[in-house]
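Here you get one chain, nothing else, as structure tokens; it is the form predicted on its own.
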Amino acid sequence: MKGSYLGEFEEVILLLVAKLGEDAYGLAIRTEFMEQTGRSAAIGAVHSALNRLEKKGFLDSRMGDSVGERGGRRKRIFTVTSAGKSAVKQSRELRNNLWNQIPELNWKGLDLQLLWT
């Protein structure tokens, strides 16, 4: 497995493979990451993500069967492995960790939500 970093944007899409099961193609993956972040994403930048992880072994890819609507081309499937699983997981409690350490004082007159939006 090459690295276990996850960027922001691997996390997501990492997040969002495993959402979308076997819907979890390029196109679906991009359009799913506008619908939940409101942020546009170029086709190109998702496939070097997926490509990325799949190389961190986060992923693997199968080819599924080909359909009409795409002129007979086959779409890469895309699903988490197990150490896409634990990097998540990593990343996760490593989030609620730092957010944990956080003294409530320094917070005192900050609305919270407004770090989230």
The other form holds:
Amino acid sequence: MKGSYLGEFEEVILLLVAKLGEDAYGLAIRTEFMEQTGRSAAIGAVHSALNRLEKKGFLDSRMGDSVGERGGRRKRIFTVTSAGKSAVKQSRELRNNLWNQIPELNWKGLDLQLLWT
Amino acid sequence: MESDPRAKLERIGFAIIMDIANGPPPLADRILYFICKEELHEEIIGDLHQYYADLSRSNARWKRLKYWYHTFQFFRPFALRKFLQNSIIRIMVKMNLLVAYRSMIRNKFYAFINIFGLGLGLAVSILIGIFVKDELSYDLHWDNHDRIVRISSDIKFQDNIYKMANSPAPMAKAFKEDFPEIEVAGRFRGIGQEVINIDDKYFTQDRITFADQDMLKIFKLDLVSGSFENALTNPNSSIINESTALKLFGSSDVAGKAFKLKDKSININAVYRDIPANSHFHFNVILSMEDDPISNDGIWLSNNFKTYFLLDEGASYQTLQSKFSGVYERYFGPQLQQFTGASWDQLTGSGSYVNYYLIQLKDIHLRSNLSYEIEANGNIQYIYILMAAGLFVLIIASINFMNISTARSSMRAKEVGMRKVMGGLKRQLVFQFIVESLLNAFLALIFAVVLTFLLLPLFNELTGKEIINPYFGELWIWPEVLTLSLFIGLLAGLYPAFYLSGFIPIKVLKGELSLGLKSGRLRNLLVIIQFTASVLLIFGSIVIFSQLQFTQKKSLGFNKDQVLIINETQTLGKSIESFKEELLSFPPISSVTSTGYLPTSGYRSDSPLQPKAATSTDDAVGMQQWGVDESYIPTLELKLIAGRNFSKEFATDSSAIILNETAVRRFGFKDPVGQKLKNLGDFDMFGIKEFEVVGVIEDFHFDDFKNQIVPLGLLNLPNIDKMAIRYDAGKTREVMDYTETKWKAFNPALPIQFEFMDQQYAAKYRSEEKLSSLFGSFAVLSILIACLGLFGLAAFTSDQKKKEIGVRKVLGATIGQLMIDQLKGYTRLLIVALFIGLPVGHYLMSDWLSNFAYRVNITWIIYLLPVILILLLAWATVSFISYRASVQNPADNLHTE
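In place of the form predicted on its own, output the structure of the form predicted together with its partner chain.
Time for the whole complex; same chain goes first.
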């Protein structure tokens, strides 16, 4: 097992699963990802991340319903586990912490940098 | 309309079909089903299908492309089936490889013999493969190459047969009108080398041709600059290739510029990319056919043009050429009557014939070896010979592996027995040995690939090719190479695998194995096959080499040594006589002759003459007619056997002729000197219709040894294109320097172009020379590999016989006796190989030699050489081993028991 480290892409996917709720399956997550971030991702990449997150215990899944376009094939619906919730929380706290530690003096320079990051 | 149920149904049906056609590609799904984990199928394919449906209904092809992209994006570790991980097969292969590796390490010597030998063999066959693949790729790069054909001719006139790549000037146009399946027809007429200039810069430009505008529709050249549209339609226009443009102007963007050829300004309308090396022509400068004075003369009786057709799609060239015979009389008849006075029926009635046929573009390089080909072509026969040689070397190398593995079977017997006792299945053992063989072949392949790269420069030099990366370059030969080594690995592994895995465990574990004696007979057979192949290769290369020597050494009837040739002497113009006098004033130069007709290069001109008294064309003799001066015979050291040479003292010598012996024989003259000859019909040679024979020269070889000497007449007519200089031996440097200085004084603009007659002569046999050196190297390699195998085999047997040798030595046998005893067995095999190899070689090589009208005899020396070579090498190999075994102290070998 790779451990419980959460990559940036994984974190966004995890948050998107939480956001989409009952509609959190591979293709929908990808669409949402592209809309929210403006970045593109292959369907396979999203599936791969979901698979990884599930193995790390951050996600849980069950088979959901189907629509005609899928040729009768069911979706896999993902939900965030409590481990997943604490992982994103932890990550958020880490960031907040870091933000709070930045002295006022450096803000200007950071603002400039933030423009292009 | 709407109410018609049938129309509605059809529309729905159509829609369904459309939908299926527009659905996601089924192949993509099938691939996913195959390679993805089963539990993921539903969600992955479901998502993909939904994705496909969501894509806007714009472009089906674009949608499919995107779908494929996403399909391939699922080739990730998480989604792929775990094919081999932890599977029994994977563990087994791993184990097999380990055992194979250990067995190699334990027996480094035999592993080396196997890998080195097979690697050499593979390297040779890869190089041959490269050569063959390149030769077979000729002209396949042209668009529509399967629809392009060229006319070839097969004409018999009187006693002479002309098989030419040429056809008459009006044929292209006439045939295109006669035969609707010809879509485009066009002609080349190559004029070789000319001097061209841009202002006061002079260049010798080679590979120049005239061409019809329509040729650009048949052969689609790659445009670099300018335009092909009407590029060759008008006189004084041309197109040139990129490297010529760079040479002349230093830039490839030169469309619209001009150069001068024979004081005529020629416009460049386009620049084309250099024609690929694997084409049967490589013209650098293409001039408009309108500038060719003979392109529109309408004469059917002379063949000077290369005519190409682009046929309609689906048209058969065989059908087309079968229609040709119907139109010959219409075109040839009237002109025949006019020029020779004979009618078409008379001509064909006397056994003469005219026949034109088509050859497909792809066959020109390898299967057309006619007179006047644009460039020297390859030869399919040489391809076959080389392929056979490659196959032999490969067989020899694979046999090494088979022999050594089976011979050493006793070493592995205990392992086999043990594995069987532990429950190993026969097929697992077979697999084990095949894996070993494959590993062996694979290592050999790596060695071979390295070796081919090292040998590539040498190979390119020998074959005249320019191949840089054969594996992933244009030739793309790696799939073939990989298949070959896998195949060899399997083939060489199969027999040992079944042989070794067939041991009965109880016997081998008890030590009752008969030490591979059972397979001894087969091993002997394989050794015989190996050495037979070596004998064939050695014999073949000796024959090829001696024929080559024969062509170099045979008395040619003229002396090709110490003759310097200067090209383009016509550029000296009127000062040519004073230039000649300057040369003659230099003591080492003994004579100088001006002529375009030389035995090793230059023009050939063929037309018939008949005795003055003749009444019918039956008495005509088709013959070469060369314009030469009175210094020609002394310069080339031709032998005058009757009459006299031309002389300035006889004013009538402008109509004199000197015949060669063959011509005299054909005319049937008993007393040739003084006989009168005349042209047929209205023909004349430079305005002269009647000739008087003043001398006869001995036959000399002005064509190569593949052809019989044909009738020749020397005419005393000026021709100043080339100059040949005879000089004293050992003065080459001085003569060259002197001539060059004088040339500069007379003709400063154009650099002098020297050639040596003996080098020109050698160039004629370049393809035989190539064959000889290639074949020779293969022969050397083959015997090397075969001896390597023999070395391994002998080492093994002598190891087995250690005890026997020890006992015999104790009983008083001498080292010599022991060695002879060991050599005897192998010598028997070698003699059998020689008895099979030599007759087969004789048969094959006589076939090759029959290509030459003048050829070397296969004498007993040629038989003896391979015998001595093979026996000596094999004996040396085996003696080394058996000597080592025989001198050992018997006590060392006998104390272990």
